[in-house]
Amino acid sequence: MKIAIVGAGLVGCTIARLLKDRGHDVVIFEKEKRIGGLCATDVHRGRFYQLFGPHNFHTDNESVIEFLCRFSKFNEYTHYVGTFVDGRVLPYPISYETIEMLQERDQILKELRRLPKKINMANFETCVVSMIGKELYKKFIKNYTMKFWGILPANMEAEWAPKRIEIRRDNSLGYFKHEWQGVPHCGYSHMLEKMTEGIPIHYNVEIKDYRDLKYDLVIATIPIDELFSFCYGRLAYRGLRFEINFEEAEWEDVKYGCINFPDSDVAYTRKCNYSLCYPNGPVTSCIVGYDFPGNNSSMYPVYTSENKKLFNKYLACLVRIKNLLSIGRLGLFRYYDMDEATEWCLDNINAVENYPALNLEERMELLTKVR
């Protein structure tokens, strides 16, 4: 088959490689002038850094590890995160180690003993409070959530909270609990360039209408509402603006690759030290990135009941088109981590390859099943 991929991020490059390996004629169209999407990396004076926030790869899936290691060696960087609370940096995710450092320790432990047996999934706020109690929610989660997402937590769907929020015994494993963690030695962009060797990529091309692409199958990784020219309205995404300081001299604690700032008096949500995950080159200063939340770009799908209904409208339209497939975080309006996105491609490559031959029910099943 002749197959066009729209978008040269991790998902677009992964699915392109898998299809190319199966003998298909594959081409990629990318609206930016570079490969990598949101995990794109660059080099400053011989030192790698990430353009759009930290992306530490983590997985226990041997198939994902084997696939990625075809194209890059990975260092063994383990991602530790701190949160600036009560005037100091505390370990995050919340652990009993963290709780012992808080003045409200006794009240927090009392609330934890009284948590309901069943999580309250009515909305994001009720969900988190039922998981960690009111005191920890107010101190660590509430303000950060409002600042990052720009809406009240009570107006958000609860479905992804249990995946992201928990209380641990300690933070010895870092932010992620997978044993296999790290970043590509020479950055994600270099890894994706190796992944797409032999596959034509046309940069600075924005596809206005997928019907202009005369291919047997078009696989889009752009926002699904953009794919259909926003005919039903716009889905809500949250974006970030990134500022990078290449000569920052100090860092609060070399243990933490990122530090979150839930305090609303600070404009950025977090700052990240790329010199820790790419410890190459001179170390006289740090490369530090600052993340400022806003609605300037489509990065994170905002989970609300209204957005879910709107997405389902676009999905119903999509599955009626045999030669058009929408995948990835933006294409399926789902907050996938990179390991989950890669795993989706590996697990579903047979269905993707045969997508034009699937009936409507099979296409819907493929795009709605959740990992």
Ligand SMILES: Cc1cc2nc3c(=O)[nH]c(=O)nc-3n(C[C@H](O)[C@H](O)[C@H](O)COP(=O)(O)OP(=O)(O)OC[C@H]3O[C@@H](n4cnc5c(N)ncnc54)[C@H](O)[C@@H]3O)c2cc1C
Contents of the next structure:
Amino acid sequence: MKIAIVGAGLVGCTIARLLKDRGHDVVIFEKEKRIGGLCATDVHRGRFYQLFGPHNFHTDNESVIEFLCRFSKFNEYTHYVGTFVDGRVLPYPISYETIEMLQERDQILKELRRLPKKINMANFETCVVSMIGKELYKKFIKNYTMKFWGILPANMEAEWAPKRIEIRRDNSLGYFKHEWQGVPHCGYSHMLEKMTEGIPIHYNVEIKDYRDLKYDLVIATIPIDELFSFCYGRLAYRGLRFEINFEEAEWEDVKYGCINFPDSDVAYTRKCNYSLCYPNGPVTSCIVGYDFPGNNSSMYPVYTSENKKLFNKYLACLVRIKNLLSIGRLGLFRYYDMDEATEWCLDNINAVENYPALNLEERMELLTKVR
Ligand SMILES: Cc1cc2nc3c(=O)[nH]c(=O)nc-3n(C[C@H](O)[C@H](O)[C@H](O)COP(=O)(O)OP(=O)(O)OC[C@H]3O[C@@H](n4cnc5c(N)ncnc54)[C@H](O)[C@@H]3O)c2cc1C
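The form predicted together with this ligand is what I want next, because the block you gave corresponds to the form predicted alone; please supply it.
Shown next: the complete complex, the earlier chain at its head.
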């Protein structure tokens, strides 16, 4: 089959490699002049850093590890996160270790003993309060969520909260719970260049209309509303602007790769030290990134009920077209981490390869089973 892939991010490159390995004639179109999409990396004075915020790979899936290790060695790196609360940095995710450090410890433990048996999924706020109690919600989650997403937590869907928010026994594995954690030794862009060896990539080509691509199968990894020229309206995404200081003199909280700032006295939501996962390069300074939330780019799907309805309209449109597939974080409007994105490609490669032959129900099943 002749297959065109739109987008040279992690998903575009992964699916391209898998299809090429099965003997298909694959080509990639990428609107930027570089590979990597959201996980793109660059190098400054011999030290790698991520262009769009810290990207730490974490998984327990052996197939994912085996697949990625074909293209890169990985630096082992456990990502520890802190949150700036009550004038000091506390370990995050919230753990019993964190609670012990708080003045309101007794009140919090009382609230935890009285939590409802069932999580209240009415909205994001009710969900989190029913999982961790009011006091912890107020201190760690409420302001950060408003600052990050720019909307009231009560107006957000609860869907992803149980996956992201919890109280842990301890934080020995760091922010992520998987045993296998790290970053590609020479950055993600280098790993993806290796992954796509032998596959032509046309850079600086922005696909405006998928119908211009005369291929047996077109696989898009771009925002699904953009794919359909916003015919039903725009899905809401949240973006970030990144300011990077390449010569930050010191990083006082050596253990933490990132520090969250829930309060509004600083405009950034987090401050991240890239030098911890890429320890090569000059040792006298750190590369530190500051994340400023905004609506300037499409990075995080905003989970509201209106967006969900709108996404479903686009999905209904998509499955009626036999040779067009929309996948990846923005193509499926899903808050995917890189392990899930890679896993999706590995698990569904047979269905992707046979997509034009699937019937409407089978196509819908493929695209909705992940949601
Ligand atoms: C700030 C941030 C931090 C993150 N941190 C982590 C982390 O620590 N760990 C983790 O596992 N995951 C993390 N993620 C998630 C991770 O970035 C994604 O899961 C993954 O990169 C998604 O890859 P993708 O290929 O689906 O999308 P993308 O990377 O968005 O790729 C889409 C590609 O399509 C191109 N494109 C768009 N429109 C067009 C067009 N019209 N024509 C041609 N090309 C086009 C884009 O330029 C881009 O290269 C993070 C995400 C963000 C935003």
